[in-house]
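The chain that follows stands alone, in the form predicted on its own, written as structure tokens.
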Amino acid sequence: MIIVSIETSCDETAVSIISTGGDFPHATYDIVGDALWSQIDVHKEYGGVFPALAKREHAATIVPMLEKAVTETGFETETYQLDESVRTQVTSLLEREPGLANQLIEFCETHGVPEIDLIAVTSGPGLEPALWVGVNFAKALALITDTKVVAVNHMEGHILASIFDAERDDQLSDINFPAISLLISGGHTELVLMKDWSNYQKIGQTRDDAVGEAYDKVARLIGIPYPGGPEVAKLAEEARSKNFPEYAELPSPMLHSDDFDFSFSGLKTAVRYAVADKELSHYDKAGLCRDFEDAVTRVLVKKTIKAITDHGAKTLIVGGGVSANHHIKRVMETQVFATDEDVTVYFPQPGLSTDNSIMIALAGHARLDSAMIPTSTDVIRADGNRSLS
């Protein structure tokens, strides 16, 4: 089976072409084409992702990403001579993205795409204007190629990406259930109970800021440009390695609450008070970043271990962009093992922690039974608040 997968939930435009062999969850996955365009530089002046701009960038780059992914495959392509009815439908689907319909039609008529069996597209959660670009593009491509479409939950993609081993055997790891998944990114902080494959129950979530959002807001408070999260982590590591003294005593909100929810807005406010009207040296910034990251890590680790213990989990899956944070990974693995050495912990391989379309192909294959024929895709909607359970 050949899957074309599309991801436009935030500020990465990604298209992959994956060749699968076998049935989920024991299939093999060969990444034959993979293209990703990051909008980070575009959004820097806004200090974060600006939805209308993200939407425009997705529309401008999605056909070039498709072309790059197709070219990488080396597969023979099939060109399409579209009748007027299909042209009209494609144009109508993409009417809110000026020029995109013509780009896609021209590409399919002159360059063509390989024979494909499924199109997987992120339908949520994410920035709704950005999601609609990918959803409507997938519907249009499906009409042109007469291919089924499956709408994918972005968070399920992150979970599956964390247990996908592309370097060793191109398969999903054979995990033990029940499993707990901690999803940490710029837009999400969630704890999910996974009772079996494709069986999810969200048991905890942030009540305000996501953890990645908190990193970026703290970065702005101390004068680090967007995206600030990686630089905050870098400074925190410097403070640890050089044993800088504590800069500020910061809280770990909801650390002792008897639930699995999170809150990071109070921590962000504590940082604001700590830096108010002060000129921070590099030494000060590094110490404060370490104090902030330690506070975040304490609450993430404690809540996660509580979830593992309360639900008798045998597996921990950590996914999302913040899962690439070395300190969080180090402390999480050490403390989970100290609590229960029989729990297996999974983090994504480099390149699969941030948003990508490989994870969307994995989730699309998992939901193959819900794929729709092109003329039935009207029910597929972009949902910025789509929940995993």
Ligand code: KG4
The other form holds:
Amino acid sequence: MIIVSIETSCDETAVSIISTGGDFPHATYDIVGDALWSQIDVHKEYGGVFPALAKREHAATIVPMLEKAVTETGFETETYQLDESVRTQVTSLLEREPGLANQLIEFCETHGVPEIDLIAVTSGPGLEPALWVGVNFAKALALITDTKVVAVNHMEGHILASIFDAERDDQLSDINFPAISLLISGGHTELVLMKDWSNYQKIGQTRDDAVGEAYDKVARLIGIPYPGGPEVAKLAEEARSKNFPEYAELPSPMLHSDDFDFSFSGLKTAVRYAVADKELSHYDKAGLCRDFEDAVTRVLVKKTIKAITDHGAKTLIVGGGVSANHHIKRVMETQVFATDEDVTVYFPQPGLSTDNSIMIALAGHARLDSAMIPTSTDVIRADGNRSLS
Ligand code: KG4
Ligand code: ZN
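Right, and the form predicted together with the named molecule of this protein, after the form predicted on its own?
Everything in the complex follows now, all chains and molecules, and the chain you saw is the first one.
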């Protein structure tokens, strides 16, 4: 089947076209078209993602992304001559995004789209104004092409992206249950127990900041623009390889608490005090980033291993933007192996850790049975706080 997937939950506008063969979870996924536009430059001056701006950018770039993905497939397209009632419905669905309805209608009437079997769209969690652009766009495209829509949980997308194996025939890895999933991104830090496919139980989460958010805030404190996570990681690696001295003794909050929850705001505050009113040299900054990353890694690894041990897990799946971090990956793999060498650890392949629409197609395929033709009273809605369990 051909899946068109759409991601607009935060600051990436992404559209993919995936050709699947077989049933979830043993299907093959051939990525025939993939387009992603990052809005990072737009948000930089605000030091974080500005929701109203994100919404506007999604609306401005989603048709160009669809066009890029469709063109990349090289597939024959079908053009649509819309009757008045479909035109009216599409216009009313997209009335809050000026110009988008006309852009989409024109694209479908002139360029056209290949035959589609399913549209998968992120419905949450994320920034609600941004999510609505994707959800309404998906519904409009579904009306035009007479296709079913499936509302995807973004976090399920991150989990499946981490076990997507392009080297193994573009399939999902054949994982053993129970599995523990550690999701670390700009908006989330959570531990999830999976007893089977599509069966999620959140067992722990952050009580305040997400890990990625803490990285970005530390970056800001030392003058690195949003999103500073990758740059903080780079400086930390430099301090590690050149053995820079410790800059500050930082806490690993909730390291010894008897649950699976996290907290990173105290660590962020400790960093703020450590740099207050000081002129920092490059060595200071790199040392501080390393000290911060070590504190974060300690608590992530300890809680994850506790979750694996307590639940007898056979698999660990780490996903979300921060899973691109080499140090966290290295320490996690080594320490999980030292604890139980029979546990298999998965991190996403490069390019699939941060937000993308390939992961949304995977999660949409997993939820095929909840797909529906959108109607005016349907339940496909954006939900900024959508939870996995
Ligand atoms: O999953 P994602 O793309 O978006 C959300 O759903 O939040 O994650 C983005 C987050 C940002 O906070 C970014 O700074 C962080 O992931 N990040 C990293 C690294 N690469 C991205 N943090 C630490 N080390 C990295 N290498
Ligand atoms: Zn994400």
